[in-house]
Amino acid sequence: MANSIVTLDEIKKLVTDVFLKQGCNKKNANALANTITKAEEDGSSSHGLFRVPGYVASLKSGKVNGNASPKLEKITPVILKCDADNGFASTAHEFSLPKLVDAAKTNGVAVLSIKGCYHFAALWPETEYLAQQNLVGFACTAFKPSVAPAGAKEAFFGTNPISMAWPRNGQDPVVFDMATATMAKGEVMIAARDGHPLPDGVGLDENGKPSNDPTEILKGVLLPFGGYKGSAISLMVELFSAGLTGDVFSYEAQENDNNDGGPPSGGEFIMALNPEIISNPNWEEHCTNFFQKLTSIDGVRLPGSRRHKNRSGDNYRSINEELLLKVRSYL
């Protein structure tokens, strides 16, 4: 499949206008090409242009409100509370993390519970973002099913991804972002797409046979990561985004949707920890040396180390024709 080089200034303003040609006011549609752009800009292609034609769906459908303007409630100083107002999560990001920035900051601790969003993208630009407050960030959210639980082979748990974010003095935080299935479905999309097979273990087929096809793994289901261990995690997140915001859990989030080919609705649980407050006076110079010792074992990256270095690269990606053509279908 043939690729075209665009810089990342124009990804912005290609997403940019699309949004607004879309129906998006100005504050969503720059919230979101944000959020595009930083992914293309990392690396990760499978949350980046490639969500385009989802959110676009979205729209088109008028499940997703696009010119959503979100509200906060602050139920006690640690606990907030924001309603997106059917819009797309990367509002809510912008409107609400930095008040849970400061909430964290004053407290030592605060969480943030999203409901009534649409989370289609990665979720290290959250709790990156916390890290780079000096807090240590968590993040997770629930979709719709696609996952079978452990001895199971029907789907009942989305990808549910969990993030992590720790931050460092003068260098880029230690981040983590990843499905608890074995593979988020984006990118099992983007094999299919370009031809590629899948490691074993992936997933099943629609028959419920294992599978190292990713047209007949989108056909069947995913399987989550480690067996019944990555099942375990996936049910702590069904339970975070949705048991503890009051928002949809995923089997509910399929059953609510139009299926129109972007996110459902749903909730993201958020959380910062401040560690000056809640850690020793040297816990910057602690975690160092450990990060030191641990990055001195051969082989051993930091998570998010990849995905850094692509952000300090130049200016230009290498994006699949096939779909900048796509998104430019939408001006």
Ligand code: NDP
Contents of the next structure:
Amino acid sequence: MANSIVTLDEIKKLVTDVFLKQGCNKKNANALANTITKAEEDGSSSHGLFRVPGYVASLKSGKVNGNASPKLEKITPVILKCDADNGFASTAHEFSLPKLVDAAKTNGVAVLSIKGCYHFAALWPETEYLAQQNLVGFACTAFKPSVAPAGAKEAFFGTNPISMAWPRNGQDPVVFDMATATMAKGEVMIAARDGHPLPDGVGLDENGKPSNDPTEILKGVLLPFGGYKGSAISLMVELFSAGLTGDVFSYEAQENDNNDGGPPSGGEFIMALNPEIISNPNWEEHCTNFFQKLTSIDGVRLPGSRRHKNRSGDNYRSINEELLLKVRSYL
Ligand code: NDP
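Please move on to the form predicted together with the ligand, as the form predicted alone is already shown.
Then the entire complex follows, led off by the chain already shown.
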């Protein structure tokens, strides 16, 4: 099916109206609509409108609380715990990230563990927000078993994304945000929808054989990026997101989930570090020199720069028409 051209304002209004219609109050609908619009703005199509059917399914099934009112507990001046009230992660972020910023600005470092949230989105909105406040940001969350640990052919780890962001004076921050699977599941689903083959190493079919067919891989398992090294990072994402927050590991999320097609419940670990307190007074200049040297090497670009370039373009986005019709059908 063809694509349609829509503006970012139209996307924001459409998804806000959809979530209001599907049972969210204004605060929750706005927070989720912001996340989706940011993804479309930056060209992260696997985490924008593409996720709306899943979000709606989880509201319809009653799994997610569309009227969530997150609460924050300050365990120590640097340890913040947010109870997401079974709502979408976006609502918990809008509520708790400014408090994480305050704690890190004062104390040099602060961590935020979010419990009981439903995360389905990209992670850069939370880490980039921290970098925009001149802090170094770190975030990770688990999912449901989708990735085979190194050496295995069965899924155990989630696609377990991890994101870090570094502030830069007067310039876009450096932000990387990646699944610890070779490819995010949403990207594999889009390739299956659009009939595109995948590169080697993305996943195995249901018989445990390497495959380039996204439909077959979705019946089988994804593989971690970089073999045992990516597998080790995915393991640590499980531990940060569940062992440290006290929420569920991916396999526990699977056991609890009603499989409505929406995100599973889980935790997110977020950390903010303040270089103004931790580093030397000349840290910004020191890092600017580092980035200049790095980007002067032929072929190098900074992570996040593709998204930032998309963001600085016009307000029109090309969206799969079938998806658009589906999203409009929820109104
Ligand atoms: P990609 O592999 O597309 O990109 C990963 C990172 O690498 C990005 O920061 C990207 O920057 C950077 N990058 C890509 N190419 C280059 C290059 N040539 N030089 C330097 N940097 C580069 O992302 P994934 O498919 O792994 O993940 C996509 C999204 O899926 C992420 O946003 C992730 O958070 C999300 N996700 C969410 C899950 C959830 O449960 N909430 C689960 C799994 C994934 P740039 O953006 O500028 O291209």
